[in-house]
Amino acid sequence: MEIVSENKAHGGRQLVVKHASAATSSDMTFSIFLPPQAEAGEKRPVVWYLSGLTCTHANVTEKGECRAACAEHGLIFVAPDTSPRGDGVPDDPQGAYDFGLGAGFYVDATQEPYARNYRMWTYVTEELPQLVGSEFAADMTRQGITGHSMGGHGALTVALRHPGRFRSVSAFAPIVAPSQVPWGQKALGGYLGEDRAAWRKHDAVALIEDGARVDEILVDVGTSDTFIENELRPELLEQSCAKAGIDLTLRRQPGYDHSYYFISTFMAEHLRWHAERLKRG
């Protein structure tokens, strides 16, 4: 494990860390903010943030405006990369932004040539939590998860498939039903093959239809988000949660788009929401 950079912020430390990943057979980079309480040696709850298409750890670290709220509430904030990278890691043959590098979709690929490296599900649910739990002052009995767009899809599916691990889940403009929209159909087909039954465990709406449950979900989406109708489809999550009895707070924020201007506006509210649930006994 190599600390690439280290900066003091809000009484805590912002780190960027690089390590060799067995899951992805590549070097991986993630950022982690350690609040003042963790710096004092106190075990603190963890909020995971999964980023969207084209992003790395750096987007939310530099533009998400998360550190003040994390310091206030004593939250460790971890942001992994969105895909493996490096020499020999295959990309989309056409260089498209929505598949390959920067677009791992938080699945374990079964299709060649992606199966060796694109194991982001194992990376974010097993390998990285083990590393964070062993190397930092993280209370792994208190975890929350959030994310944006493709990462919102990841946050929802990870939480739905690990209901005992996460005390809280939220999302910014998530892709809620990837099996039903172009971004998801391209990614799930390319990584997992054409058997749509295999897609369902990576589709939040399908998981809920198949019986997966969490107690509650917070989602924000901007009404001026250009992807809302064709790619995000928040109404599908609204319908599935209502039918399943899941307490969904879906806030359609007037005039906001898909960018980090939107995310940073509501980041502190999401972190406060997570902190309230992570404090419970």
Ligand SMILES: N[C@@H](CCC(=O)N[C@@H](CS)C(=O)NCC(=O)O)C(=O)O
Contents of the next structure:
Amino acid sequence: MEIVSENKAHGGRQLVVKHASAATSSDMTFSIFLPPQAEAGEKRPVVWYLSGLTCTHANVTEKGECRAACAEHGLIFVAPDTSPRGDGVPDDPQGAYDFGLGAGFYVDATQEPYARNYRMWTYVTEELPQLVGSEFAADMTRQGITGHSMGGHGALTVALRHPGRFRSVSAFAPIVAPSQVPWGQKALGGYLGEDRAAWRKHDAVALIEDGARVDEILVDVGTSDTFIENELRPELLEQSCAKAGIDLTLRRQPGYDHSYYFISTFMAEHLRWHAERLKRG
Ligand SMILES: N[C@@H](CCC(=O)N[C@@H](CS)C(=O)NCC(=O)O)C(=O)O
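Since the structure above is the form predicted on its own, I would like to see how the form predicted together with the named molecule looks, so please show that one next.
First the chain shown before, then all remaining chains and molecules of the complex.
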């Protein structure tokens, strides 16, 4: 583990960390904010933030405005990268932004040439939690997860497939049914192949239809988000949660778009919502 940068902020410490990942057979970089309470040696809850297309750890770290709320509530905030990186890691054949580098979609690819490196599911669900749990003052019995867009899809699917691991789940403008939208169809087809049965395990709406459950979900999406109708389709999550009895709070925020101006506006509310659930019992 190599500390790439370290800055004091809000009485805590913002780190950027690089490590050799066995899951992705590449070096991976993530950011972690340690609140003042963790700096004082106390084990603190962890909120995972999975980012969207084209992002690295840096977008939310620099533009997400997460640190004041994390310091107030004593939350460790971890932001992984969105794909493997480096020499020899294959990209989209046309260099498109929505597949390959910056677009790992939080799956373990089975298709060539992606299967060796594109193992973001194993990375975010196994390898990185083990590293964070062993290297930092993290209370791994208290975890929450959130994310944006492709990372909102990641947060929902990871939570739905790990019952009991997360006490709180939220998302900003998530892709909720990747099997039914262009971004998701391209990614799931490219990484997992054309067998749609394999896609269902990486589709929040399909997982809920197939019986997966979380107690409650908070979702914010902007009404001026240009991806809302064709890629995000929050109404599909609304319908599946209503049918399944999942307590979904879906807030359509008037005039907000898909950007970090939107995310940063509601970040503190999401973190408070996580903190309330993470401090229970
Ligand atoms: N309009 C973007 C689509 C990708 C996009 O909007 N990415 C979102 C996540 S899905 C993002 O957070 N981008 C980076 C940023 O705003 O810092 C493009 O064509 O590159």
